[in-house]
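Presented below, as structure tokens, is a lone chain in the form predicted alone.
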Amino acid sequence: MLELFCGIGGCAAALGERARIVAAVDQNRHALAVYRHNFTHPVFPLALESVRESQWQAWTADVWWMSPPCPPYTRRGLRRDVEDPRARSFAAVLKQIAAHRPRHVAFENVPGFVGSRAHRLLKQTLDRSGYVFRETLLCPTELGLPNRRERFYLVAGLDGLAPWPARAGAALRLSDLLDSSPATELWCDPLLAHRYPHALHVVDPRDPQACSACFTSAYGRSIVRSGSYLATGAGLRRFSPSEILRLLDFPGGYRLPADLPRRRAWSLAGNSVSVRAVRWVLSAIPGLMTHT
């Protein structure tokens, strides 16, 4: 595996043991800083449009991953599509994957994706270069994870893909995946809830049913559309990072360093991407999600 635009490694955490993951790459630092102290993948800190051509070919990997920037697609980030300068690197990309071709290709971004130029662009690619692939949105909530986070995926091979299963997995609460002991300074102004009264996503962990909005890098920093706000008998307040790794659905013994300031823990996991949805997606690829 071949895991590009890495980010805290979100593929590497969904795959664990049943693939060897020849190299990471990003050109965040803070990112990689995390990667590091969670996985021991040779991490390369690049922007991938940089990348030499004997790099490339020193790459030998049997899939790409790669989940690219997405401001270029969302309303915030003005969806300049292929002109945006950070979609630089998915372009170079996209020529390494019709010079290379690797047996499989998998993609990962925000919903505003589709159609875009990117997209095309992404498709025509695959068309020529000989691969099937497939496509599809989807959110962890239809995975049984309380947190709603819907995604655009694509997985792509020269050789065929399995059937993805049925879209189903063991039903998580909220109220299991809160901190036994949060820290104080999670909760909120109380005068937060009357300047924002109907602007703010409010669960209850209380409630069997409650699901947490999707949360972004500007969680912590936005007050509104960032994230979701837990009820308690205190008044409201913020998810930990951790919290929201698991949500993720980042496995038990996934660590942030304990020097990680929360502001950039937030950001970083509102960066990152579901591990379940992850894992379902990659299990289109035969043989890889049941190899141990």
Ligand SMILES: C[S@@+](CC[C@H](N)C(=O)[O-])C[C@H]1O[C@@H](n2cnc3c(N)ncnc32)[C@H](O)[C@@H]1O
Contents of the next structure:
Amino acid sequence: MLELFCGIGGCAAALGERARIVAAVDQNRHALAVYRHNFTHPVFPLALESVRESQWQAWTADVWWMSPPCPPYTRRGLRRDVEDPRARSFAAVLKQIAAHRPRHVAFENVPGFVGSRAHRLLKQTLDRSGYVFRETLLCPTELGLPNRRERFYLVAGLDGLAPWPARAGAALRLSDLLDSSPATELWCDPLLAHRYPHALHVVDPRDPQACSACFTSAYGRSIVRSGSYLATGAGLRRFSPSEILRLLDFPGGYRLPADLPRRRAWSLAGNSVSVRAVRWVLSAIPGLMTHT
Ligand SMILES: C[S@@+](CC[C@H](N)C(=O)[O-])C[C@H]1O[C@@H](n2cnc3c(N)ncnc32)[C@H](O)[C@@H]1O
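Given the form predicted alone above, what does the protein look like in the form predicted together with the named molecule?
Complete assembly follows, chain above in first position.
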């Protein structure tokens, strides 16, 4: 497997021992430090648009997984689509898919990707290279997680695909995913709720149906629309980075380095993927998720 735009390794976390990752590639050294803290797969700190042809040839893999940058397809990122310089790396990867034709390709992005020119380019590349592919929008709440993070997924194969399983999974309660002794720094200024009475998304952990909003990389920096706040007897508090990783279903053994500043951890976790959703998506690749 080739893990492109690997970040902190959401795909590696989804795979566990089921596949060998021949290369994990990302240009963000902070993300790669967290990746290395958890996995021994070979890591390449590279901008994908500048990877040499000889390097692409050396990375022989059956499956190419990728979750490229999403700002080109979001309102906040101005929706510049393929004109956005941050979309260049994805265009470079598409050229390599056409040239190397890995047996399978899997892809994740924001719902705003749907209907973009980059989306058309992706489908055109796969079509012309002889793939069958399947695409969908999926929210981890459909798989039992108490966290909203609707995303677009696509999976492609040269020799066909297995059907996706039913959208179901062990239902987890938000209250079971919280830190036992949360850091005092997580509590918010009591004036916050008064200043933004309707704009904060607040969840009550005593509610068995409690479901957090999507955490973005701006959580902790931007007050509204970047994730949820937790109602506690002592006021509102933010979710810790570890709680966010649990909501994304990262495995219990996954660890953030002790010296990683909380702001950076929020940013990296907010950029990552729902591990449970990735597992579900990859189950369309015959034999991959049943392999132990
Ligand atoms: C949406 S995040 C994917 C995160 C990853 N799936 C995870 O589990 O953390 C996009 C990633 O692409 C990386 N990235 C952005 N532009 C890149 C480029 N030109 N070359 C390589 N990596 C890039 C970012 O550093 C970020 O980690």
